[in-house]
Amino acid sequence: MTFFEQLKLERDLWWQRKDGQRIRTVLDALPRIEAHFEIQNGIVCVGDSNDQHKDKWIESAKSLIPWKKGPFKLCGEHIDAEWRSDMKWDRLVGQLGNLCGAKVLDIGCNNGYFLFRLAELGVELAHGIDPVLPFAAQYELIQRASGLQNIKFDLFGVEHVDQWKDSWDCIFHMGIVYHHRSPIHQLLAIREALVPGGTAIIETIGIPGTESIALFPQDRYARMGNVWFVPTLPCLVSWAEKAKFIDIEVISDSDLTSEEQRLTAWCPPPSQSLIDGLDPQDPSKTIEGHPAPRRFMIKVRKKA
């Protein structure tokens, strides 16, 4: 048994924990409904909007609320989450390349909207990994109501990236370099993950500066505890250098507005989103005094 064999045994077993077993009771509930899949105005929709167990999918959807990453459509319902997922695609989906017939790694893939997006464009398999059974939950509804095959998603994370060898043409890793210990070790597990000569996507919150430096919180950083270096771009391209990536493009470097990030029906209070982690009186600086959040985002190649 391959070690990816083991883990993913061994985190189905989270599926029997009290509120896995909740979220398993409503996804095992559901209906056979009828799959259909497309993009709309960057909105994935899926399910048939005529099927009759519709109201029953809509239901389970609400039950897994709050929803951070999106827009779906399901069965004709808008799931309004907090990210608009769409914007951040429509910048990096030019700086892709050809895609069809490519394996592509999304770690920290939320519930999935950029495996659907990768899908339309002819991929092989994209392969999503988040160690949270909610958002597993989400991704399982709406794929199956796409009826889609060449997507998949497993509760791994980035601290099992390493045990793949030359195994990716592309590489996501969007919004997760922050929120751990090691910003180097991730770079450098997703380098020796990717085929020779492949690429990978990164992409933080970052601060202003000119400087190749990262601010280190003492403790929160936009009411988020789990933040431990919010680097400037500078800095992002240096941790790249570090870990031995070449031809290293800036795709973007844009301000995060509550257009992108903001509380909606589907992930309302007591979540928190952008703009309750800013200064009210000042909104480019966070709550806690910080430089407010940018978003920056970078291409980067293993040497072929």
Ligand SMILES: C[S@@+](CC[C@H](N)C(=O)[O-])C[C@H]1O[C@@H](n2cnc3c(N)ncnc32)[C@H](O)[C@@H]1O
Second form
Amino acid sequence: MTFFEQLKLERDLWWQRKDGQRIRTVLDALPRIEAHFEIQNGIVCVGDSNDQHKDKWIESAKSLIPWKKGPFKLCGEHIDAEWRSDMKWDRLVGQLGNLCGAKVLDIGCNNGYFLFRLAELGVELAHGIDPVLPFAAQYELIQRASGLQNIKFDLFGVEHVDQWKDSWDCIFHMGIVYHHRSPIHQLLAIREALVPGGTAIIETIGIPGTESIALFPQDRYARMGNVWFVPTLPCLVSWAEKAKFIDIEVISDSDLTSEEQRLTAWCPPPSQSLIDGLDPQDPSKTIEGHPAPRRFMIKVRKKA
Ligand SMILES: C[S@@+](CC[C@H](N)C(=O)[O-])C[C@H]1O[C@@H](n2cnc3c(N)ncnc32)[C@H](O)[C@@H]1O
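Having gone through the form predicted alone, I am curious about the other one (the form predicted together with the named molecule); can you provide its structure?
Let us now look at the entire complex, which starts with that chain.
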């Protein structure tokens, strides 16, 4: 048995945990609906708005609140998630090149919004990994209503990526690096996991600045407790160079706005969003007095 077959068996047991059982019951009780998939103005639309079982599906989606990533439309119902992930996609898609027939890994894929966007590009496989059960459940709900076969989700983590060698044409590593204590190790593992000549998209929050430095918040950053290193853009580029990537290109260096990240009916309080992490008197600072987050995205390549 391979490492990943063994890991999958172990992670499938997570559904037997208390919260896992509740979610599994919701998903297993869903009646069959006619699968449907299309993208409309950045919204991933699945299921049919005339389906006789639509109320049951929408009720199940509501039981999985909060939805952090989207937007989705399920049987005509707009799931307006906290994040307008379509805005990140718009910054990214022009840089991806032709992914028709490619194998893509999305590390920390949340509910898989980007997997559905990749499916539309004709990839052979878009494989998302994220070790959080409620996100796996949201993915399963949308995937079943979409009928798509070229996407896949596993409850794996970034710490398992070093088990893949020369495997992926493209890897997304977005919104992950600052949550972990070894940025360079992660980037090295990603390089190993790419096929020679393969491409990775690295996206992160960052701080303004022209020096190659990273903020190491002593305590919280924008109310988040699990933030380790927050780089300047030159620092992110240096990390990629140290990990021996080539053809490093800056794709975006943008403000994070409450148009892109905000609370909604599908991600209501007590969840918190961008605005809660910023100083109400001076939004250029976090509530703790650090520089407010920007978002950086770079594209890098493994030597052929
Ligand atoms: C800030 S979100 C980014 C989501 C998405 N990649 C994006 O760019 O919008 C961080 C994601 O990392 C996931 N995560 C948490 N621990 C992880 C781990 N050990 N490995 C991979 N992903 C993890 C979280 O569940 C969450 O979905």
